[in-house]
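The chain that follows stands alone, in the form predicted alone, written as structure tokens.
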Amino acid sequence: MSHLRENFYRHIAQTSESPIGLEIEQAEGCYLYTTDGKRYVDLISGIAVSSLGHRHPSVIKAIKDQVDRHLHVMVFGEFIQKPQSEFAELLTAHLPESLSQVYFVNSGTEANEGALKLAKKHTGRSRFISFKNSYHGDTHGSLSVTGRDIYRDPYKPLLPGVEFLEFNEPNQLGSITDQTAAVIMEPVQGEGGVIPADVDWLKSLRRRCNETGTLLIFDEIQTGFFRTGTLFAFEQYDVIPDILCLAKAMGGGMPMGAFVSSPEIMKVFKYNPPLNHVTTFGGHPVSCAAACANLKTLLAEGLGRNAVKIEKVAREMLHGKGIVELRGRGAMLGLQLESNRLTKKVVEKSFHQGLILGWTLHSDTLIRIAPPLVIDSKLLRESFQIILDSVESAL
């Protein structure tokens, strides 16, 4: 065992009995390189983070330029910092007018935590609606609205007043009342099996929220930044949320999250008392500089079109014996196989062929596929062929 590996298992808190355990030496583009000289294709983008691939030149330059100016100088919201202001201006320029103010945080679960608090304070209500099989993060508030008992049970009791409805079930929307502060939902359930919301259902959900004065929170932490083909998934539904939560691909590989809303809603954080929701490192200038360069590049290179092409190639290639279904949108896909045994073997065989895939805890028969949006057609097809060969070999 190498010294690096020994230290990892001795001093790094473990989250499972069997971590993947690759010793990473370098990452570049769509590839990870290990200390033993092997190369792996990252077909999950570090779990939907590295949409521009690893170490994109524009992001690296922005990071280096900002490091030469300053790092952390003050808690979020007190000092005027160019990276924060420039990124917020760019981001909101590509959002509806009602989503014009940004609160920067460090991660997706923090974005959801902030959105829940914002909804409670703005509405004066305390009840929430979420959906079965949803996933919103592992901090206590976010976990409280996560609709998966496997995550929730070890930490109960959680936040009270949360009701879980069936996703895409219109007959249950009457549960949203004038006592509901907010409904929180993913336009495409990720950990829940890569299941897109039904268009008509989501429009009905928006109408019900309007009728009851309930805020609608979209958790676009995975779906955002062209992952599903449009900059944000809500654009495909003609439904605008009251609060939009973002993270993962936002920072171009740097830790970054945000929740976005209107000035009317956001203003409640300013009083009774002032500073009633604060963060030390949210909107870190280096992360904001990276995020701004990341978004500029995504927009300039039209990478939403690439997400659509990735889905097209996947639907063209990923079918046949052992494959039950391919679900999802754009470059956020879930490959359903016919058994747990087959799925486990396919992931393992693909890994030995230098391909890193995701395997969701929601279903041990689902493989998550979320390539970098910059992946070229040749590498994409080669990667999908490895999956097909692995399925054939494992049957």
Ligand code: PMP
Second form
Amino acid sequence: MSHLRENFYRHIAQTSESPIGLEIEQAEGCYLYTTDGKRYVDLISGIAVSSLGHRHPSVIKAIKDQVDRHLHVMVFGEFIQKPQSEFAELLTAHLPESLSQVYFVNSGTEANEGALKLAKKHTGRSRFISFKNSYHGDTHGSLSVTGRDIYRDPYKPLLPGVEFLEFNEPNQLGSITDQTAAVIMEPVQGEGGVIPADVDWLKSLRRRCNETGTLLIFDEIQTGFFRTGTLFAFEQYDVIPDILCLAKAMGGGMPMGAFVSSPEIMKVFKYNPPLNHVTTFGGHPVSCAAACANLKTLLAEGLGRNAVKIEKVAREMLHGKGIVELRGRGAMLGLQLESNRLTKKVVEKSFHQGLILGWTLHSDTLIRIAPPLVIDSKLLRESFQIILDSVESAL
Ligand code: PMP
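Alt. form predicted in complex with the named molecule, vs. the form predicted alone above:
The complete assembly is shown below, putting the previous chain first.
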């Protein structure tokens, strides 16, 4: 075992018995390069992060330019920092008018934490509605609204007053009442198995929130930044959330998250007492500079169209014996296989052919497919062929 590997097992906190354990030397575009000289195609983009591929030149340049100006100077919200303001302007220019104020954080779970607190303080209520099989992150608040008992049980008691409804089930929306601070949901459930919300159901959900004065929070941490074809998935539903949570692909590979809302809602953080929701590193200037370059490039290169193309090629190629279903939207896809045994074998066999695939947290018969949006058609087809060959030889 190499010294590096030995150190990894000895000194890096382990999150499972069987980490993938690739020893990374470099990453560029759609490829990961390991210290033993091998090359892998990253078909999961570091879990829906590297939409421009790894080390996109525009992002690298923005990072280097910002490093030459300044790093951290002050906690979020006090100093006027160009990368923050510029990025917030660009982001909100592509959002509905009501979503015009951005609170920057460092990760997805922090975005959801902020959104939940914001909803509580704005409404003066403390109950939340979430959905079965949802995933919202692993800090206490986000875990409290995550809809899978197996992850929640070891950490109870969690936040009280959280109820989990069936996703896409219109008959349960009556559970949203004038006691509910917010409903939090993913427009396409990611870890739950890549399940898109039904359009009519989501519209009814919005209506029920309006009737009861409940805020609607969209967790677009995984679906955001063109992953599903449009900049944000909610654009495909004609439904506008009160709070939008973002992270993952936002920073172009840098740690970055945000929750976005209206000045009317966001203002509660300003008083009683002032500074009642603060963060030291939220909106780090280097992350904001990277995020700004990332979004400019995604927009300029029309990469939403690529997400749509990726889905088209996937639907054309990924079917046959052993494959139950291909689910999802754009470049956020899940390939449902016949059994857990088959899924495991296909992931292993593809890996040996130099293809990184993944699982989702709540499903062991689903292969996650979320390539960088910049992947070209030849590499995409070759990668899908590896999956098909792996299924065939594993059956
Ligand atoms: N919400 C969703 C929908 C996610 O997919 C994730 C991460 N998988 C999170 C929240 C948590 O994000 P983070 O890991 O950055 O805390």
